[in-house]
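Here's a solo chain for you in structure tokens, the form predicted on its own.
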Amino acid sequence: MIQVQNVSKQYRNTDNEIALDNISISFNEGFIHGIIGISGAGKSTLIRLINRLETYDSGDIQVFEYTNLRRLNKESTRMLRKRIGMIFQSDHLLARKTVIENILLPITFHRKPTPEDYDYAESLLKEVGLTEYSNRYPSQLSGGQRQRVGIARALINKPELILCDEPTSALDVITTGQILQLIKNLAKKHHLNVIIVTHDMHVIKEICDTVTVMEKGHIVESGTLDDILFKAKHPQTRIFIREIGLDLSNIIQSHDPNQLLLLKFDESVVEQSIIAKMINELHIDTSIVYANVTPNKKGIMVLQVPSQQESVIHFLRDHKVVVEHVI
């Protein structure tokens, strides 16, 4: 769907800042892909190149059937952007327009909205949980509500791709979880491809299938979420992982790795007392070294099992828990 090949971008300022330095990456269909890095890593620049908000100096970017985005004419750029929705860090709502008018903005830039457009905008309001807010103004909404309006606006043209640039960085923890779950649900319902830029590993852990780590204009690591969480190689990646309290290498150093099992489980087993049942039935000694359950009820756990590991593995797998050895 998206191919970035040997792309470089330098800002023509006093420092001649190199934002991207010969990077290559592919974004496949059907995934929520996270791009994480500290400020200045180049992550926001990358997605701004994908929707032609900025151009690049060398290399090539292909999005859908459009090749070499630098050479797109005005009409092709307009058609490309119609297929891409943007969710920003700030909601970018116009204060003098109502909620429904803000959602319809991407349409009104090019033509007068039809009754069907208004109906679709109202249906999107329902999907984001703001059915009764159609005629309110941004000043009458909370931060989380304004971001929900921004999400609805990003969907008004029925895009194939959604680009999210730090969409939760201005929100509190509870609202962040709600917005991320909303994006995930909408991506599934509307068959959207999503690229989300963030500096927060908690965001990556909650929503992403695949992850790219950037540093100083370079891609330093890329892979599935499991690859990044449990097989991190680059120092910057390990720093991000420590932010969420998961440092598998440190856990291994602090324990006998031969006694450690890595457990992954989903919503169907979160509410069950699986570990307690296992201890009672197998009569074993065990300890939980690390555990975390995300707001969407996906869980990971590191379990220390000094003996009877095979029995433990069979028991857990019978209860729909994915079990792996940490080494």
Contents of the next structure:
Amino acid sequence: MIQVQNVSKQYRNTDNEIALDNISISFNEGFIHGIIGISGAGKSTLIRLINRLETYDSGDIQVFEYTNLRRLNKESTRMLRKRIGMIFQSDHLLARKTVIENILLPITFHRKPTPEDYDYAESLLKEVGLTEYSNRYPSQLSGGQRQRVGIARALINKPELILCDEPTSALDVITTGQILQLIKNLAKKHHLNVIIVTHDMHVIKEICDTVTVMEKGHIVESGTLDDILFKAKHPQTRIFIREIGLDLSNIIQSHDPNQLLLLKFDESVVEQSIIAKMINELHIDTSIVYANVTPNKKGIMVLQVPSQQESVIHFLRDHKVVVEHVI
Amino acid sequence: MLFDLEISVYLKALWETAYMTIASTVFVFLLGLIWGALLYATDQDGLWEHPQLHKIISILTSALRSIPFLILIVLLIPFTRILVGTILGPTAALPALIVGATPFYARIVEIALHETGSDLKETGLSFGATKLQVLLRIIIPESLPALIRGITVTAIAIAGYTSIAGAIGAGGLGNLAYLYGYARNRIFVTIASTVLIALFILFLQIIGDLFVRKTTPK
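Moving from the form predicted on its own, what structure would you give for the form predicted together with the partner chain?
Shown next: the complete complex, the earlier chain at its head.
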């Protein structure tokens, strides 16, 4: 759906700072993609290239059937943007317009809203849980409610793709969770492709299917959420993973790695108290050094097994547990 | 003769001051809005970035603002004579008041539009709005309360300028305070004129606040 090939961009300011350095990445249809990095990593610039809010110096970008985005004329740019909804860090609503007027705003740049448009706007308002609020002004809403309006507004043109630039950075933890859940549900319902830019690993683990880690204008690591969480190699990625308490490397370092086994299992296994059964049957000595539930609702556990590792592995595999050596 | 002069003299002077202030404020609002929009649009992060053009307009704005008002009136005498046909009376003061206050208001407009634009420019563009739509349908309407606050400040400054214009022949309360009060040493006339101009400025502020409240949703 989106192909970014060898794209570079330099800011034309006094420092001529490099924003993106030879970036190549593709975004496939049907997923929620996360791009994470600290500020200045180039992640915001990268998504702004997709709807052409920013241009690039070299390389090629293809979005939908539009190729070579840099050469797109004004009219095609507008048509492209119409197919891409954008959600911003703060709501960026128009303070002097009501909620319903804000939601309909994107339509007004192309035509006069019809009664059907009003109905659709009302139905979106219902989907984001703000049915009663259509004639309120943004100042009468909370931060989370305003972001909901921003989400409804991003959907009014029936886009195929939604770009989210730090959509929850201005919100508290609980509201963040609600907003992310809403984005996830709407993406499913409206068959949307979503790209989220964030500096918060919690956002990534909450809703993303694939993850791209950026640092100083480069992509340092990219993969599925599980790949990134459990096979991260880059130090920057490790820092992010530590933030959500899933960094295994510390635990591994403080034990003899030869004695450690990594277990992955799904919910059906959780209810069977396998570890207790195993200790009873095999009469072995083992201890659990780490256990957690991944964002995909999979169980993950690290066992220290000093002896009889082969029989442990055999037993666990018989019980549908994926077992790996940590090294 | 309760006020040392006929009441009608005060009323005429008040009317002249009000006329000069309000008429020039109307022009300043329109011209300053266009000028300020141009300053904003050509600036960095504006809608049509154009550093050279921005520099030229910006220097012109600062240069005009730096001319003391009294000197500006004198400089504009030939221009005023052609445009109005005379250099005396309230109407003759308008060109100088407009030229003096427009750059001042243009700066206020520039700041207000920058403030709104920093958030809403990208928002508008990302929806597929043209740059002109972003300016005319998002940034300017959203800046309206700030623009009204700015024109109130400007109108009050213009009311102050009218007294300078008044002292050299434009009429109004400034003329009354200076010519009748100071030059003829009738202190009561000066005080009465001052009170009237203070009340007039208070009136401008109240009207301004009223419009701000009307354009700001609760």
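The term rigid core refers to the maximal set of C-alpha atoms that superpose within 1.5 Å between the two forms. Note that the coordinates shown come from a computational prediction; the quantities given were computed from them, not determined experimentally. Positions refer to the first chain, counted from 1.
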item: Hinge between rigid parts between the two forms (choose from 221, 278, 150, 248); value: 248
item: Degrees turned by the smaller rigid body between the two forms, as judged from C-alpha superposition; value: 20
item: Following rigid core superposition, Cα shift of residue 253 between the two forms in Å; value: 2.8
